[in-house]
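One chain is shown next in structure tokens, namely the form predicted alone.
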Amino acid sequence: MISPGFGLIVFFIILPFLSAIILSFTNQRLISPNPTEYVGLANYKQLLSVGVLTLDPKRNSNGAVVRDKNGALKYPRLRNFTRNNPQYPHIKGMRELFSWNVGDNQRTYILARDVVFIKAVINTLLFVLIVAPGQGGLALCLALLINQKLRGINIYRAIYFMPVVVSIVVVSLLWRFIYDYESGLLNNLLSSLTFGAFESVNWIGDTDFALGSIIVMSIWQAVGFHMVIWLSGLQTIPPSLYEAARIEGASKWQTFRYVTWPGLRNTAVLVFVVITMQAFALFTQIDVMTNGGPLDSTQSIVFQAVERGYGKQDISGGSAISVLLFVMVLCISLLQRWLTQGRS
């Protein structure tokens, strides 16, 4: 009875994943006349190679520190160290990811061989760290609000759940119009509330706001789905426990801490694991709203896998990214499950 469904899973999920693992150890490219060759861990080294370089400022013939016209310290060019410098073979071909000053003079550079992928990893981890607790906590609050026997409560449940049933592509297009710099609803609303004092912000065109804007939209879109899961968990808690807490004089916070939350422990594991997996799969919002920009500030791991595999026809690089994503999600999900499980 399960063979048709299991066969589809094998054909469309298991076999492609095994193929991705195999291809990640090759130099396979789409529509390439060159034969496929085994390259070992070269793809993974290209993606994950990072380095650290600390430089002293330039000094003149008298030993004094050289500064530019604005008074800032001048440092040697990075390419002098990352391009065919035999003294620094470990950072050959790397580029600057970010840097900061150490002490008064020295400057430390974090370098990466694949800067865009490392930025995608950082953006994805930041997205997960904000969305997982934010979306899960907001969904729990909504579930507590609608878990009451009030007239018309089903209407509120339907309203909160409505964004979930709308296609994420449609939602992304809608929010792109809301975030529009010139005629977007958000800028116009904030300008009206402040009587014109608010200056328009390029929400998805500014590196300081783009990722945050996508985070807000993503939390809003999927919070209703996790609200339903929390709600199902709340309705499995025996009412007698609440009655006993009320008789004992427990406050609302004590009731939530000692009755509601322990009863939601298994539900919490499910909710946070699902949110984490969905957050790591961030793609559609990026593809529709920003296409990875501006200046790679909204790159994600899945977007990079698709862009490498099909946009640049580097199927081996895209496969390596997919395998790394699987390992990351697996490790974080197992850690998350261990942290949220009850331990005596």
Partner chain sequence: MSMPNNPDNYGLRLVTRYVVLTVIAIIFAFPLVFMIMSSLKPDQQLLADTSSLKAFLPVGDISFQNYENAFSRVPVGLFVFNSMLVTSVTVVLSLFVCSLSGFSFAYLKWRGRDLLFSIILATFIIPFETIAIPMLLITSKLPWIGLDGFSIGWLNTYRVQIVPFIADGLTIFLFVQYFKDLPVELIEAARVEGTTWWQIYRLIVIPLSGPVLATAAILKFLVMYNQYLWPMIVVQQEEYRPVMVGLQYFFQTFTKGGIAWGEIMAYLSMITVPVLAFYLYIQRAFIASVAATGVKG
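Write the structure block of the form predicted together with its partner chain for the protein whose form predicted alone appears above.
Just this one chain is shown here; partners and other molecules are left out.
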């Protein structure tokens, strides 16, 4: 009886997963004249290599620092160090990720061999770190709001949940229009509501705003889902506990702190883990709205995995990214296990 179900899972989840692991140690491409070879950890080294370089400013023959027209210090060109410089073999082929000034005049550079991928990792982590608490907390607030006994409350609940039913592809495209710089609803509406005082923002075309805009939209789309999960957690708390708290004269906050929240612990772990995992898988929003731009400010891990594995037909590179993502997600779920086991 088990065979069809388990067979399909083996064939279409476990087998692809294992082949991703194997492929990540090869140089496989989608179509390639060369035979596939085992390359060890080369793909991972390529993705994960980072280096640090601290440079002194350029000095002229007198030993004074050189400044450009704006008075900023000039530094030696990075490529002098990263290209064929035998003294710096460990940063060979790397590019600048970001840099900042240290001490008097020195400047520290963080370098990466695969700048785009490291940016994708940073963006994804940022996305996760904002979305998980933001969406989880907002969902809890909504759940508490919707858990009141009011006439017509089900209508509100249905509306809050509505975006969940809509495909994320549709949502992304719709919001791409809403966020549009010139003809978008958000800019135009804000501008006319403030009688022109609001200055248009290029929501998804500006490196400062793009990821944030995607975060807001993602929360808008999925928060209803987790509201319902919180709600089902809330409804498992026996009403007699609330009645007891009321008889004891607990304030609203005390009731939440000592009755509601302890009853929601397992739900909380579930909600945060599910959101975290979904957030790590950030892809469609990027693919539909920004393609990783502007200036890689919205690159994500999964977007990179797909772009390389499919777009650039670099299957081994894409697989290595997938494996790395899996390792991150695995750590999260082990953390969840640890959290729930410690309680039960």
